[in-house]
Structure formats: C-alpha cells, structure tokens
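For reference, the chain that follows is the form predicted on its own, supplied as structure tokens.
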Amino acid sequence: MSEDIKVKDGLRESATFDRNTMTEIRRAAETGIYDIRGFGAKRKLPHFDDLLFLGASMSRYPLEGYREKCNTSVTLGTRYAKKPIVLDIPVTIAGMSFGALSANAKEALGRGASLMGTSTTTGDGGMTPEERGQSSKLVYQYLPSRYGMNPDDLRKADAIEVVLGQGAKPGGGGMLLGQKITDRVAKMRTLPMGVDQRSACRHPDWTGPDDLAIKIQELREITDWQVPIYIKVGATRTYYDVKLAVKAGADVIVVDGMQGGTAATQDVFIEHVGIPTLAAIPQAVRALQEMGMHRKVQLIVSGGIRNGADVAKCMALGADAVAIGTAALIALGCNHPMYDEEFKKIGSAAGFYDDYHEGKDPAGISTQDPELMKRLDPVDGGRRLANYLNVLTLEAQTLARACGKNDLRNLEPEDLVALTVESAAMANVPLAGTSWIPGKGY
C-alpha cells in the first residue's frame, strides 16, 4: 500500500505524529543532527490557486484576445536612479548563487532571460564572467555574507539588490557544504577549498532602518546614482519591512514569501518560519499606498510562483513583477524524469530531490562537479527557459484581456474572489459569491 494511506487494516494514522514525524523523530536520535535541504515549504499553504479571476461578460468589456495589445513592459528603479532597468516582461529572475549553481546553469539563466528582455540576478557568491556576459540584464546582490563582494563587478551591474532576508529562511543564513566550494568556488568567495560555510544572517555593518539608509547612499554614490538600488526582504514583519524600506530610499522592493525555495538550509526553517506569500503581498501594498508610494517605489515578489495566473494574480494584488527561481530551474531539467535511474542511486527521485547542497545534481544545475556541469547545455537550458518565460507571459495576458485591461499592471483586487475563508482573509478579496471579506463585515 501506499505510504500516503492514512488507514490500513482497520488501524488509523496519528495526525500529530504520523510516519514522516516519527522517522524524522528517530532520524535525529541517530544522528543528533538537523535536517538540512533545499527546495522550498512542503507543507500545504494557502496560495494563488485560492484566487480566481472575475472575467468580463456583461458588466465588463473584455478585449478581443491576440488583436488588442496588453503591454507587459514595466520599469523599476523610477524614484532614484538615472537609469532605471526597463523590461519587456514582468518576469524576472531570482538570485541563485554560483556555488549552490553551476556556472552552466547560470549563464543558461542569463541567456534566457535576455532572450525575453527580463533580468537575472547574481546571488551569493559573486559575478561571474558567464553570466555577466549574457546578462542583458543583471542585479548584483549585496549580502550579509559578503562572499564574492567586489566593488569593480557591483559597479558592473543593471542594478544592486541588498539582501536583508530570505522567504525560505528569514532570519537565516545559508549553507554550502564542502563538497560543492571547489579551487573557483573558494577563489570567488575567499573561502577555503572543500570546507563546509554558512553565510551570515544579518549584515555586519549595521544594526537597523538608520544604518540601512547609510549603506544605500553608500551604494549610490559608488555607483554615481544610475542604478537603482533594491532591498529585499523575507515576508515576515511584511508591513513594518516596506515602511522602513522606502523610509531608508529604496526605489525597489523585494518580497519573498515562505514558499520560495533555496539551496540548503534548516528544515525547520523552511516550514516554520514566514507568512506565505500570498500573505505579504496586500501588507506591502498597503505599506506603500499609505505612504504615497505604490507605483513611485516598485513591488517586485517571489515565494512559488509558478505559471502565470500567478504571474496575474500577484499583479492584481499590487506587484509590478514578480521573480523566479524553483520555477526557472525546472524549466533548465532541474528534476526532471529522465534522471530517474541516477536520481534512486543517491536515494531519491525525479520530482522529489531536495538535496541540492550535496552537488550530487544528476541534470548538472545544483552541482560542481565537472562532469555533471557538462550535462547542461547552457544554449539549450537558455532556450528552454525563453519558452517557459514566453507562456507566463502569454498567459498573464489572456487572463487580463479577459477582465478587459490592456496593461498587466491594470489589474486590481476588484477583478479576484477567494475560495477558501482563509485566502479571503489573506488576500483582502471577497469570498467568492460574496461580497464578504473576512475581518471587515460585509
């Protein structure tokens, strides 16, 4: 039977502590160790699938699909910088680390975004050559850490992003076991070869909002204010997180919410710590219109997304784009099928390999090992991820076409119903076939 079945043979499953709870239980007794991973939250989450669309029939005029345009450009950087990033689509993607990511996967990151004229982003570690030079477009990560920092690379860049947490593990830092910091590896980040590093949790040059604004006019003056300057955050605190944000001069900010993936870290991070994302998003806009600011200060969020009604969604909720990353791996061969066979030798299995910090990555995307690396073909994988980027787009418009805008930004919590109470709540849109939100009466 399978191992999914909750009642066998007349005997029923504990709830509270079930076969995955009791072998995690005697997994630690062993070892007297945590668990670490990688991939995003497990558990099951309230999430965009808990919103639907209100398509236009008589109330509202759809636009005629294909025929009618609805732009997907967006810009972001307007309050500060002197050149702000444009792009095509409001898709780009997040910061993966060269390290946790081999250089193949990265300059495959680069070359399919810039075939869609969206931007990647660096991650911890540093830049390197491959994805600076196919990189239309690219944001340079400046993180506690500091692993990789160079002041000639960061000046480099389309635009900086200050890393102030992570949805995956906000308030933690990140892990790269040994195994994965070759000679380059170490090289990039100053690191001694083949030992095991966890990246710092907080910056260590400043303590709070005051410092922040200090390192932001840092930044733009090493930079002489041309590129704009993101903060990002994990969505926890997510109101209070923005308020600060702009108050220290963001011109963009970054949400994670708690699905979003990474390389390794605790498992007890990834599925207890955060809010979901679908959570954060109406407390960031929030923050921002009070302030005046939504549009002024761009919105950018990631934490699973997925296709593009979340693409949609996250938009009608506030966003003016969102970011990638689980998504775009899967879309390189991250998980894929065809690795089976290899993936049960290292005791897992397509579609459930999580263990990406051992760089035992069969597909050749979450590893340093020379001959996996050789698995991806950086043309190809930049080629595949253009098409995934294509239909996100392409499905976003359909969806606002068909609630009559022709602008993805146009879209707006007037046009989204919940399914679920909770949703409702969470995304401050009415339960569907209601005009009740949960928490303001009807």
Ligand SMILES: Cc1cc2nc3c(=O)[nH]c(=O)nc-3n(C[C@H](O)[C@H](O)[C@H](O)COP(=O)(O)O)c2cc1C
Given for the second form:
Amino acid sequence: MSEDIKVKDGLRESATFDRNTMTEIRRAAETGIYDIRGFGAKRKLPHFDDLLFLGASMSRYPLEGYREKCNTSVTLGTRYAKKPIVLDIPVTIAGMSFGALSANAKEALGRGASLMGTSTTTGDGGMTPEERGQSSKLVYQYLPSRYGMNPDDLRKADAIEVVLGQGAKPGGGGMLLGQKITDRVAKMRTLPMGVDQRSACRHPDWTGPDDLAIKIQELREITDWQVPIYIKVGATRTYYDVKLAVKAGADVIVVDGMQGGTAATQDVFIEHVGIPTLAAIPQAVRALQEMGMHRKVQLIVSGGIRNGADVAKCMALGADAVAIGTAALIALGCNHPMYDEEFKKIGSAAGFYDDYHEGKDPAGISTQDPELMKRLDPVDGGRRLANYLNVLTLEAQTLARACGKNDLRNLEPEDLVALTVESAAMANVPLAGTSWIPGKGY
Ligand SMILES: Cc1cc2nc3c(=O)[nH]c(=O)nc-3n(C[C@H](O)[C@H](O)[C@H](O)COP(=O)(O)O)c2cc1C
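Structure of the form predicted together with this ligand, given the form predicted on its own:
Time for the whole complex; same chain goes first.
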C-alpha cells in the first residue's frame, strides 16, 4: 500500500495494523485456516534493481553492439557428466509441476525453451510426454515427494535436478489441492483423484549430506554417468549448503532466492522464510571459490528474475546461468489484463492473481480445467516465451558489451555498484560513488 493513502482527511492508518493486516486478521478469524497462495514474495526486498552497471568510458573499452560478438552460450555439467548440457543462452526454464500447471503450459514452456536453444525442467508430478516431446533439453526433477518419479523417465532426461528446497519455501513442501487432482494428474502420481496432496519437505531416504552423496551415486549409475546431476536449494544458509552439495558430488548447483515463485504454499512461508536472491549469490560464489570449484561446478540462480538486467547482474555476481519461473508464466499470458473481468469474478484482478492452487486461472495456465486449459495454445505460448527469452538475452548482451565484455560470463562484480547500503552489503559490491563495501570480509 502506498504511503500517500495512509493519511486521508486527517485520519491516520497504522503502519503496523494497516488495512491489509486487518483484512488478513479478519479472514483468519472467520475461517480458522491459514492463507495459501502461489507466486513469490510480495513484500519489497533488496533486489537487482538496487544494483547498477558501470558502463565503460575512459578506463574501460566498450564493445560495438552491431559488429562485435558477445557470447551467450554456456555448458552445464562439466564436472562428471559424459554429456554436459550446452545451452545457447544462459536463461533456463525452472522446474514447475505438472498438476500445478496445465499440460498445455508445460508443453509451451518446452517449445519456447527449445526455440531458443535452452532447457526446461519437469517438476513435482513427473514428466509429460508433450513436455518431453517438445523440449530439446529437458531436466528431470527428483523431488522429496517422488510424485510421478519414474526410472524410465530419469533415463529420458538430459540432466537430473535433485530438489532439496525452493526459495519460496525452504524447509517446506508444496501443496496441490484436490480440485486440481484430475484423473491424469492422479495417475501420474499414483494417488487418488480429488484429494489434497501435500508434498514432503525432505527426502524420505536420507537424513544428511552423506546420504545425498550416495543418492547422487545411485542416480549416476541409473543414468550411466551420462547426464549432469544438479542440486537445487532454497536460499538460506547458502554458503554451507553449496559447500555440502559440491562435496556430495553435484555437477551443477541451483540456488533459488526467496523471491522465487511457487504454485501453492502458506503465505507466511513465502514472506518470512529464506534470504533474498541478491544476498544468496555472493555466498554461493564464495563457497565455490574457496573450494576451487567456481565455474567447474556451475551455478544457476533463480528467484525474481524479470529482465536482461537481472540476468546480467546475476552473471556479474558469478552465476553461470539463471532460471525463470514466474516471468515465463507471464510471458505465456499469466495475469493478462485481457482476462480482467474473469479475474474479478473469482475475487482477484489481472496483475494480482496468485490463487494458483484453486485451479481457476482464466489464462488457462495454472489449471487442470479442460475448458480453461484450451485457452493456452502451446504453439503460440511457446512463440511468446521464445520472444521473451530472446529479449532477455539481447538486453543482457547490451549491458555486457557496454562493460566491454565479449562473453556474458566475463561480467564481474567489479562492473557493479549498489544504490543502498543494504544491497551493497548483501551483494558485496561498493556503494555507488564510493569504494565502500559495507561489512566487507563478511
Ligand atoms: C507454478 C509454479 C510451480 C512450481 N513448481 C515447482 C516444482 O515442482 N519443483 C520445484 O523445484 N520448484 C517449483 N517451482 C519453483 C521454480 O522452480 C523456481 O524455483 C521459481 O519459480 C523461480 O523464481 P521466479 O518464479 O521468481 O522466477 C514452481 C514455481 C511456480 C511458479
């Protein structure tokens, strides 16, 4: 809520008990149940907007946009996999579950990613044939719930991502409510139709990093050491988690910050657990550097990435690639104003819709309703996603060239400054106009 409507005609709204807070207290008092929703954290957090690039001028030499190349490709999984994944662009599509998303949405994500030579990822609930068929590079998630887990699908994947946590809910599991458990979703998960599913928050067969090392070994044997094994963690104690994941044998580490999206989780979890993406990246990079593994074990970062500047800033801080969830769904049509009237009928509005768990998405994305689902044409959605990925890449290249870099991965923290003391401390870059990095040395 903006500051200016906190005072109206001499009446003062409490900053602590504002109208949103009161509405939530009344809702809780009325229903006795906590609020569940999708999307990521909605509160304002230190983010990539708090960083700026120092373009080249006298002391640095910029590259010419139309004549000089700026490489965007990246290879993931060079540590142990016989077949690392080569991506044409460093922007991948994050794991989003079939069940949370419609089959058409999953297919559209695959199509869009493939058009741009990048990967997409399965999610809780397994791999759909449409998704496999349309994704030239498909990462298969191995999740605590094991919903939809199938060793044959493991072998069909181009990489495996062992999910330990998500940025929106580190330490928690997901939810898929009964209204979205159709016959197909239920069959893939070997669970009954129409009954709420709560995904586990931890893997059933391990209790610590030593067990994770055994699990990675098992997965490598199942896939004959061909494909890279990623480990995905929600950003919390990122420095230690990354060290442990490297020690357990990961080829690639995915760090998902607290702005990261989710399909359905308690609001209290989304808003109060984890650390911002900006704060997590330097911790991950420091852990990798101390182990001599930076760039040898690749780092993918996700959580609130929206434009090419965010991509370039992640890479300047030391990521090898990024993953997008929410932004990819928006590119497909999620929250589109053309459905505003229908959003209103379900108590929401375009731009605010986050009740993915209800399965009533007018845009046909976070639903299993056969009629709503038809509204998303996977070919058209794939085209829009590819356009968007292209723009992200062009924007990131523009910034990299301005900093004199002929490869996105040559961007470095030295190219960045921060606008606020908080973001300077978190990102470990100087406050703009100074050489001061608050808390340098951690
Ligand atoms: C609809 C939806 C479904 C998701 N399902 C999964 C999932 O099954 N497994 C998982 O690891 N993460 C899941 N995520 C989280 C994404 O993989 C990713 O971490 C997050 O969306 C990145 O943040 P962003 O949405 O701000 O780009 C989901 C996110 C969304 C929005």
